[in-house]
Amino acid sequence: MTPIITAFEQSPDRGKGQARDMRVRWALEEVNQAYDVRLVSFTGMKEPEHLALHPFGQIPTYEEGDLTLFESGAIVLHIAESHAGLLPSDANARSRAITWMFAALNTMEPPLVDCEVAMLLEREKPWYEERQPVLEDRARKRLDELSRRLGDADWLDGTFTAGDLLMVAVLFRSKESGILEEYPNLSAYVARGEARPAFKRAFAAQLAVFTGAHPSR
């Protein structure tokens, strides 16, 4: 059965790829597998239909068959432990791979957004000067973190897998605000990410949308 994914209508960053399910359309490429998308409108992100899937009214969700998943992070394992090339079959090094899954989300995502967000949304407010290098002391703190530990190698931990995936979908971004700049392995770590194949057509699928060239894979 054809898994269905939903995402934005009109999402907010102009098809650029960072809307998270970008990091879905991502894993369904790298591992070969078809899906049908259905975009979804903010306010019928708040509808009872959409509610039924994600109880926050938010994007992505998941549909195959009688199961339905929210969350990029669980859905992107999801594929990963249904499929094989995302994930090792070595146990250690499968447990790792899910070690970095969630380091993507729980520990490098929060601040990056939270300085992203600012950046965004808070320039003209009176706290701004004051609160943004707090955010952006945070942010470089974890990405000094991630930078030392990844070095000159090119994925996390030996090949690349999903937790390669779900970083640098986090890292991505991060590239227009400028920071990411300051740490060139972690800029040549997206680039290699980019240059995937099924990067490539997972960007292709959500800028399409924006642009109208057509609704789903």
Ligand code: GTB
Contents of the next structure:
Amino acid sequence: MTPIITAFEQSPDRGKGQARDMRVRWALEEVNQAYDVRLVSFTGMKEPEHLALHPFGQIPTYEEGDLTLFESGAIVLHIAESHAGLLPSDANARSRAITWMFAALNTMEPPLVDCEVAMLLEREKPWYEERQPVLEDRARKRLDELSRRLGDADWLDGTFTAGDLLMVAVLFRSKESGILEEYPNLSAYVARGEARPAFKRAFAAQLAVFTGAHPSR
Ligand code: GTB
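Show the same protein again, this time as the form predicted in complex with this ligand rather than the form predicted alone.
Whole complex next, starting from this chain.
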């Protein structure tokens, strides 16, 4: 059964890998699972048909037979658990990889997204100049800690796992802000993720939505 995911019909970044369907596409590409994409508009996302799939009216969603999922992390975990290649077979190593998935989404992503959202949407607010350094320091604290833990390793815990996939996807979003450049080992880590053929295929597929090459459903 070919899974169907949802993605933006019109993404503010014009398909440059920022929207969260990217990580789902990447996971599917890593395990060589073909998939279909249904594009949704901003208004369509808030209509009953989409809300039945996603209670918060967002993308991505994932449909496979009678299974419907939302939350990019849960979708990536489902893909990793139902195919070989993204989670180690050793039980402890598998649990550690899942721990890194949670760390990416719960510990790293919130301060990085707060920082980025403020830069993009709140520059004109009277409190921006005072608040932004606070947000940046919070993001730097986590980046410092992650950088220290990664050291000069290629991946977070041995071989590439779904933990690295989500961590790279989260850090990738911060590339544009410039903050990642302060951490050469994290920049190199993201570059290693981007160099994976599966990442490239996923990126190209997301970009194709905006160049008109996507076969929309
Ligand atoms: N926790 C959920 C998950 O991980 O799946 C969060 C899902 C989410 O934030 N979805 C966003 C969405 O549907 C798209 S990814 N937003 C519409 C809405 O809430 O009404 C966030 C995103 C979108 C676009 C850019 N960009 O263009 O730069 C970056 C990030």
